[in-house]
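Encoded as structure tokens, the following chain is the form predicted on its own, with no partner shown.
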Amino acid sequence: MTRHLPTPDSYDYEWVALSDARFAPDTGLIRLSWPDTTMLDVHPTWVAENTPVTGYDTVVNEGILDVREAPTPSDVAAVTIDDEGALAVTWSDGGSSKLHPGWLRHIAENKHLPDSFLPDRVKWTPADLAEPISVDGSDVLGDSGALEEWLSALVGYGLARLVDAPTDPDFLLDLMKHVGPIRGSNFGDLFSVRIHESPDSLAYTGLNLGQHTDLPTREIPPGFQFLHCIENTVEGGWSRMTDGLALIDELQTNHADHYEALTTLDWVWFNRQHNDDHRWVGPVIDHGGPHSPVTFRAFYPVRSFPAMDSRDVSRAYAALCCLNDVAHDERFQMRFAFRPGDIVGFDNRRVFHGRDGFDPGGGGRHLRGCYLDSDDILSRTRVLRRRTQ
């Protein structure tokens, strides 16, 4: 039956029959219509590329048709709707294509775009979110519902916490196997945030850490960071989080000149360790391309040289002071303590994090950490949400 038509992905689509399909030789496009007046224009070559078996491999769902050998508008012999409402195209060489109308409909509704099947991004301040959204992590490896809930909150708010997870130092590695591949760095795949006698980062001291994002020295900084609390008996050392989306609103509304400087004036970001020499040039608030997520480059220990006209340096520093004032303002800064078994994940390119200072001799403090790329977090979240969306 036609309704068993495969689609070039792993989703199930409601069968929403077409009401009209016609080819327009003047535009070279096929216009599709549904009974509720929803419309979609598609190119004949694209139809051929998305035809099961001849256009894409139905096992791996990847295209196999060389665009140089694909049909063009001049090869369209007929465009019709079959008896069950699927698009049917006959080509001049006698070949044919049939496409699932529900799959076509999801494209007409823009449900094929990157934000599809992901939770909406929610901007927050401590007035809205006093602590990270928390999910029971005691059986997260065996409970896909808990994993989905945690990752959905993480993507939506840029910050979420598992509580009561095991305190085994290797548990974070086991958990990440259910999420996505770890992105390594010069700190290793998994790293321990604890006091080092010869630290190569301020994180390995008891010093206060101002609000920042990690690894701005990279072309693409890690998307998400995860910190797993193994032990924490020190006084102080509270974690601080600030939502960058709220900061952008505040800066655009009340500090427009500083916002312009933060988004247009470049700095050289340079980690000056003995065995590593990562460098990148970019603004503090990097909006990238039109489809890129915002990236904050805001780690003062590795902000090394202004890469701008000398006449702009003074206003660049003034803008940095403004950003730090807002990032540390209690109106925007969430504070909470780590407890053993907590696993806090946060969007490293969106959410600023910091830490109150603590006395290294006043107890034990051990966090295990790692990074993952945003692509892998979003992919896993979409797959988990397929069941419920």
Contents of the next structure:
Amino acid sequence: MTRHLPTPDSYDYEWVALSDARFAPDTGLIRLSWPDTTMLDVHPTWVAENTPVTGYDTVVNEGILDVREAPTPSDVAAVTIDDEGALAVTWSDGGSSKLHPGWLRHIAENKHLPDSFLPDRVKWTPADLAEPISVDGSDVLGDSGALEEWLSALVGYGLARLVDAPTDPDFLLDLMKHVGPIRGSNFGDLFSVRIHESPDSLAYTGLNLGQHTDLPTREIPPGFQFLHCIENTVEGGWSRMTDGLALIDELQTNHADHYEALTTLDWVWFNRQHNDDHRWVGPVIDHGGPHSPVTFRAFYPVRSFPAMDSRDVSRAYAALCCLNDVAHDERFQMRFAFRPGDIVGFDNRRVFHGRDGFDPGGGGRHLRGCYLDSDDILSRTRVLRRRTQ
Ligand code: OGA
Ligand code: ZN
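Previous: the form predicted on its own; requested now: the form predicted together with N-oxalylglycine (OGA):
Let's see the whole complex now, leading with the same chain.
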């Protein structure tokens, strides 16, 4: 028994032998069955596309067929399962396909979808999560499992903290080399959140920052933000986080009119700097397409023009007031202080962040920050969890 066939990816699949495979000329589909009654219907063209060597390149794991030249249902000569339970198809031109039954099985179980290998999303309020889940960051670049634990919590809760990480101002760059490419912005790849002499963002002052999400001026705002505390000796300047998923629940349940306004009425978001002109138009709560995660656009300093019927502007403002009430409500908003060596990561499209004001003369406060796109965080999280799931 060889019980091995290549699959078009980098995973090892348990061999789950098929009990039956038959072609139905009326539907043009091949019905696969396993002994526990699990079933999967597959199209012959798709079988050909996923056949090692003839359908996909086994080095790069990408399909090579022009769909116009691929076999169709009328090219099926025979469908069987081989001695070891793999799918075997013979084509009318004499060619054949053999597919790994465990790989086919993972599709029947929906484990091929984007949420595969990712932790479930957990909605939170401070009543169930008083502080960010914390992971020891002292050896995060070693193979301690800390990176997987931290990223898993980050994806699940939209917020997670490494503690006791080094306080080298460029450590975030080293860490992100193990995660994925940094998404730069007009603030740089790595930015310093501290008092600037001529600030180009409210973040670079000692002012209170109301609950917000960064860069709503972009078509797709950065997925995740990381803030690494290098120094913090000021009074105040506490960090505040609110889970947007809990906020949506509250709005839907108790403020349905405001929720409707927040999801449907558009604003122009505009970064008005001398040398930068980023703009996007969209609602405060943007549900995007059917497969998109929610995106909150909630940075009032760059909310620039209503892009709605002028008769809707009053209710749009009323809805924003309601959103701010909920986002700053102690029932939803978590507060904690930054300690040197903390690296707080959060889902910038889901979780609101903010900061208490502080006296710029009363000590030093220095955070180093960066953004990464969600795609890169999710990819790294899947790859790390692949080892343990
Ligand atoms: C930011 C920001 C929070 C802080 O830089 O976008 O919100 O705690 N900073 O200074
Ligand atoms: Zn911010």
